[in-house]
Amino acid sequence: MYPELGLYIDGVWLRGEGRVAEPVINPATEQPIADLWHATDADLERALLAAKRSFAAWRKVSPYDRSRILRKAAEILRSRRDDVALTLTLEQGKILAESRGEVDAAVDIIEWAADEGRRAYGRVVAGRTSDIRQLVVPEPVGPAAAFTPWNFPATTPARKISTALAAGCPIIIKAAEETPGTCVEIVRAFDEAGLPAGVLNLVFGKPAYISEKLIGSPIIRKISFTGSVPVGKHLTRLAADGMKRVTMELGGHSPAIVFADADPVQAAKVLVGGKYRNAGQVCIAPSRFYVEKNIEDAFVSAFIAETKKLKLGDGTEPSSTMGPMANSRRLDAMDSFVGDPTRGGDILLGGARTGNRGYFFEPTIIHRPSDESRLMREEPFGPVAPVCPFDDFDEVISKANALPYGLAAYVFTSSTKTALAASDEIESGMVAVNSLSMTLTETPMGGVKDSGQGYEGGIEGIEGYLNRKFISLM
């Protein structure tokens, strides 16, 4: 039902042996399901030395042989898809259908990286005289340290691990302590696929301590983090001391703009699916909704009707369409957003915790909250949806761009002119028009402003793990 947990360092699984442990909690039942061991000082030093030692050999492994190992790992993970999905649901809470989809996406990511590593080409630059050859050659940047969150415990580690390995970089990954089992299964797949010892290391422990220890080491040359803006900024400052490459995929507060020429019922149906996926704990989820006044009533009615169809329950139950929040902190956060004295507006649906066990919060709709409320200024990262009207294009673009975030945005319109204009004017790393199509394996994922720097996925993702060396030959 749930895997045996452990640290994975230099090709060896480590458990117990005097290490501090913490319980892993099922968010649907609030019951412990396993003990997770924390890495010691000696464990972290061993992981760093393993990454340093293995870099010399792994960087020289051909992209074709790296690809073969990655594809084998993907094959192993695919064969265990249902078991890994159950692990994911037990520790994170999302419904099984979403967990299965996430494991499928993780396999897709690993396979993409396997191929993309083979396409990390250099180039020849024409010389100014016939006796000069000028080459631009890609080289792996060096050992990487990656830090992943609890909301997507399969796809986020899979993306960081596979991209680093495909580029020729060993990696030490610190996965989320609340959702360790899924990453353990991913690492096990790489181990069984024949990955050399030391190239991939998995650790857990106190996040602040581990991040400072790994980033502070001269062995680490690349940092990749997915998580909150404040933590991302802190890790970037730590990396700056060693001039280390960083990829930061940070939080957002994604505007969803529905213009009057859109179908309000269809837009509402699509946006409800995006908003309440994983109980709203998705960094790119539409999280503040702006609807042109002419269709405000029709949209709100349809949004309420679609939201009422959601069935809140344990993610392992086939009838559930929305699971619990991942931890008690998220419940407290939802209470604070709903109870904010500056909130304003009307609660049209939900607004409270529910059930006598588990971290469940009702799907919630708040109509016309104040622009100054926390809900409109801070990402709720949960199942609370604020819906506000707007009068014209310039007004809504101004509102969409008013915050320091720029990760994702959504536009609904039947006008090509409006779609193009909005896509141009919105300050965001990603924009989807009339759909939720975003963060596919083959497309770049990244934000602007406080939402991060660098990209994961697509042809851009592997560039973060490569140096470009210029060689002039005469």
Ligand code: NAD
Contents of the next structure:
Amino acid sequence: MYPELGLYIDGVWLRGEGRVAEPVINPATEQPIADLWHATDADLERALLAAKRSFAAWRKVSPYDRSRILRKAAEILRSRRDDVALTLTLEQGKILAESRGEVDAAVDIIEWAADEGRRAYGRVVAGRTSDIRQLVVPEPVGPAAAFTPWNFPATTPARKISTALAAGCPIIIKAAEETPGTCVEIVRAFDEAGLPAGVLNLVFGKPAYISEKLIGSPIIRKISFTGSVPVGKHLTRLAADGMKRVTMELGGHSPAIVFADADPVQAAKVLVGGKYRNAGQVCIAPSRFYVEKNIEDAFVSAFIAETKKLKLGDGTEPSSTMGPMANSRRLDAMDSFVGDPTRGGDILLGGARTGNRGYFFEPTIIHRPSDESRLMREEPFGPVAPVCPFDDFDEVISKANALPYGLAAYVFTSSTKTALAASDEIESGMVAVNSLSMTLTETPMGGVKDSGQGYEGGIEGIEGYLNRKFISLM
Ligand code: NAD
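Could you drop in the structure for the form predicted together with the named molecule? We only have the form predicted on its own so far.
Full assembly next; the chain just shown is listed first.
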């Protein structure tokens, strides 16, 4: 049911042999499901040397041949889709339908990267004299170190691994210790697809120790991290010492603005789907709901009615539509948002933990909390939804832009003029109007302000792993 875990270093799976182990916990039952081995210092050294050695050969493999291996890995992963989805649900908690969708998306991402590697073109710049040829040539930046979180254990590693490999960069990935099985399955697919030893390495352990060691090594030339803002800033500082390239996909607190000319019932339906997906543990989840005053009542009623339809339960139960939180830290965080003395407003639904085992928290709606409350200023990353009214365009844009985050934003309106004006004014890496459609494989994902730096996905993603060398020939 759940895969045997291991470290994958220089083409070899490593387990036990005196290494420290930590249990992996099923968040729906709080029961241990496997032992995860921590990499030793010698393991990390070995991974670094493998990445260095394999870079010389991998950068010379043609994009066409790299692409074939990536496509093969995608095919293997696709053939195991349901098993990997079950692994994902057992370790992370999200419902099986979401896990299956995530594995499908991971396959799609790997296939996209396979093709983007083949399309990583250079260019010819006209010389100032007829005897000169000027070339701009893409080159892989070098071995990458990547760190991925527990909320999307399939798509986040798939994106970092496949983009690095497509660009010609070896990669050492430290996936989240709380959700290691899915990444083990992804790495296994690459291994079986014939990836040369050393090009892909998977490690686990104490995050701070591993990131310091890898980022501090002169072998690593590129850092990619998805996770919280404080950790992202810390890793960026470490990277600065070695002038290493970084891609940072950090947190958000995404405003969802519903203007009076939108259909409040339809908007509520769509937004409830986005808010409670993965129990709210999604960096781009709509998480601050601003509704124009004259449709506030209609929106709130519809939002409550739609939220009440959610069926909280173990993600492996077909009837569940929302699973537990991924870890007990999120439960504590939800308690602290609800119990915050500066919170204000009224709890319209939920507000507490539920069940006698598992990390379950009720879908919660808080009406009119104060702008100063923690819920309105900090990323909730959970199933607590604050809903607030607004009077006019300028007021709501200024509220939307008031936080240091700038990842995603959502606008509901039937006016093209309002849609364009809001899209222009909101400080955010991504804006979706009248839907939740963003972070597709073929579109760039990235934040502004504290939400990050650089892009993943789209034609932009591979640029993070390429240098552009200028060559002038006379
Ligand atoms: P956290 O900030 O300690 O960890 C976030 C992730 O970063 C984890 O996967 C962790 O393993 C990793 N990490 C932590 N310290 C690290 C280090 N020094 N080097 C390398 N990796 C490190 O806290 P958490 O409790 O896991 O999550 C808390 C908050 O993180 C959430 O509330 C949310 O805001 C944010 N988060 C964001 C995303 C995202 O998709 N952007 C994903 C997960 C968590």
